[in-house]
Amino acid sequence: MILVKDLSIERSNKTIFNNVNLSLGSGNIILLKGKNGSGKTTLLKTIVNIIDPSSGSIYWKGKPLKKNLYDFYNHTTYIADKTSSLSKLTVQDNIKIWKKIFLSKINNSQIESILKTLKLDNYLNQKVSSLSFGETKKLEFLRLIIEDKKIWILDEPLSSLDDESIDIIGQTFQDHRSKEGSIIFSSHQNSDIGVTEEIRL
């Protein structure tokens, strides 16, 4: 679905990364892997058309990506290295918040199984501002099942999270891949998240 051919990025006369190539489809996980600064993230905002490639292509079904942006974002979940959520409000309002927004299907005893899965229930009624980093990184995951979209793309979804939340994820990704969902994220650490590819930046 995603193709990105040759893709350069060039800042003040200096390479962020040169050349790459990525193919992501149906029922695939993309692993980029790199130390902090390598262009990782940069790489993601790309894809995502936040930023402008110095050169090189990238394509949506077939299609220039900048030709094809709102199909695109209709079947694509971003999440940044940095919390979405809204910090003032509790984790309740934010979760009504996404819900509204994205038009989600998802009903309320869904949503409290994530939770308690998550061991967030708790925190219902607490604002997001009283919750520790690992804690937020965890809420924004509800916002892939709340979205329910194909294509996810995770900046550093790892950080801050412990063995037991980290091995989550990971069945929260192979649960997605078999319904031909497919993902590409960043990770400067090791895992045990089965991949089907990975690419050094």
Partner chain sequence: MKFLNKIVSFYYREYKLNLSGLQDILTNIIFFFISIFIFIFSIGPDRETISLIGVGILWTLLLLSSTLSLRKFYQDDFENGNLLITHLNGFSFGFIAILKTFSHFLFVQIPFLLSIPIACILLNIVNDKLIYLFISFSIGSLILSCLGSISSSMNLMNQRNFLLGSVIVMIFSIPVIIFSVGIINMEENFNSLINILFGILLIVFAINPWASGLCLKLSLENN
The other form holds:
Amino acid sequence: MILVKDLSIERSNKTIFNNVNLSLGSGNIILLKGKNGSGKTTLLKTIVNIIDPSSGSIYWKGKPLKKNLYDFYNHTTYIADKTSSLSKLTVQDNIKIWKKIFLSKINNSQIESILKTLKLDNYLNQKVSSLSFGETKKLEFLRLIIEDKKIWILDEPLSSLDDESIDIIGQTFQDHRSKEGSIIFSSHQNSDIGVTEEIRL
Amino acid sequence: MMFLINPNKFNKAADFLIKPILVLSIILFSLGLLFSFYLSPEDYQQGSTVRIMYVHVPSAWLALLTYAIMTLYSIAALAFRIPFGFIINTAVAPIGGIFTLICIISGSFWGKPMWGTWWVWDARLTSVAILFIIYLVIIFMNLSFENRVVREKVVAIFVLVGSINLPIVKFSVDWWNTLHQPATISKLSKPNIDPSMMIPLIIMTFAFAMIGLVIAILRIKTEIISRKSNLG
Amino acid sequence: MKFLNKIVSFYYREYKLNLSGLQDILTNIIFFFISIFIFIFSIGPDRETISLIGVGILWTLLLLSSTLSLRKFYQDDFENGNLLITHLNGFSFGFIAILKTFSHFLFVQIPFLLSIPIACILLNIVNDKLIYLFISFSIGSLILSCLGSISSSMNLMNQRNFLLGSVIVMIFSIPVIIFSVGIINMEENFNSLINILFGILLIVFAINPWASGLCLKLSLENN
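Having seen the form predicted alone, can you show the form predicted in complex with its partner chain?
What follows is the entire complex, opening with the chain shown before.
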């Protein structure tokens, strides 16, 4: 669905990467690998049209991305390397806000079961600022379920998580794949999540 | 005319032009000083203080002109994606600031004997003071952003928004009843100033413009070089 | 309909956020009142003088205290990535700027508006001027919100000199101050002055989404 053609990015006279080609069909899981500073985050940001590429083009459903940007956004969840939950509010409030913002149709029992598997169900009435970093990161993944979109674009989803959580996320990825969703994520570490394609930057 | 929007062509044109302009500015400035101090008459009301006008008026005009140039280049840079406009913005802002400062200081030297005070809260004076503050903010913005791409665009946007002040400065003497005298020289009517005073005024204006141009060329060239080597 | 729902939920989020940061807003108001006290201490408690310059003091302090809250305008949302999420949720940057401006007006300026009558009692401003003050402040504070949006979006990437944002707001608020103080002192000219104030509001309202949207996109791009 997403087609990236000969993408190059140059910022302040420095080439970050050259001629990247990528195509994301339904049921694909693409892993972007590379060292720190190799441009993984930049590439993901370019795909969601935050950064303008110096050359090359991106297509969404066969049309240039810029032409039907908001249709693309309607089908995409993007999780940056930061955590977007509001630290002053409780976990429950955050979930409530997300459900409202994304006009989610997920019912509460579903969310509760996910919270249980993520081991966050005890923190429901605690403020997000009292959670550990790994836990806030896990909370962030709840957005994937709440938003319920076809395409997931994730920036470093596996960093600072324990093996157990990585297994859960791998499970979620496979579930999403079986529902014909597609995922593109970046990582600098090796992991055995069922990746269909690997791109080195 | 491509040298007005292309850094490389500007460099070539500047190398060719800078020496004549420098010589011209020296000649004009000494000629202007000569005229304004010895060859122009004293005003029958203002006496010798009228000579302050030969510094005050040219610097005021050039302060406005500099800002107008910055506005035009900001539009060019933002709307037509001509990066040379950003270079002009960073290079020219301090020059405009200095002209405004000269204008304010010489004006208050004139105001002390004429109006009996250094400063009056009059529309023209206040709007010029605001122009000076706007120049200062532009200079500080250039100093305080770390990312160059963000900095130059933000400065250009600020220049555009701040250009609202320009017509206020220009027409403040017509719109409000002010202590400051209305413009004596304008295109629409015949100037009501004596030629003996008109000549030094015009010479001084060109001299100031040439001096400003020399400094501007040097600053723009350094800016181009520092951008090429990624220093700024 | 979906779009409208999203706007409503945007404001629900802002409401929750401001409710949890209620002490910030209250601190602003305390700053406002303390400054009034300090003004009165430095001028002296002469009733005549105070009522003469009271309106000017009120406007200056409202401007100063609303610039205090500028830091919160976009900075938090920018740093935790919510700005990007809101954009991906289907709002253009310009529209985010408009929404945020109204949110600032609702949650920061309205509390000030409510505290004006008390300040008027302290500053000995007569009751029949209060209505003029109210009208001028409600227009003026919306202008200040727009200016705040522009300047704080400009300053997102500026880590060294945050005060610059306040200076920008103050420069552009000069005409607002001139005309809104004029409204109260010249009651016979009320209509023409309020029209000018309204004109300024429309101008900044037109510039705001353009300038702020551009700055927001720029900062996200280079972050």
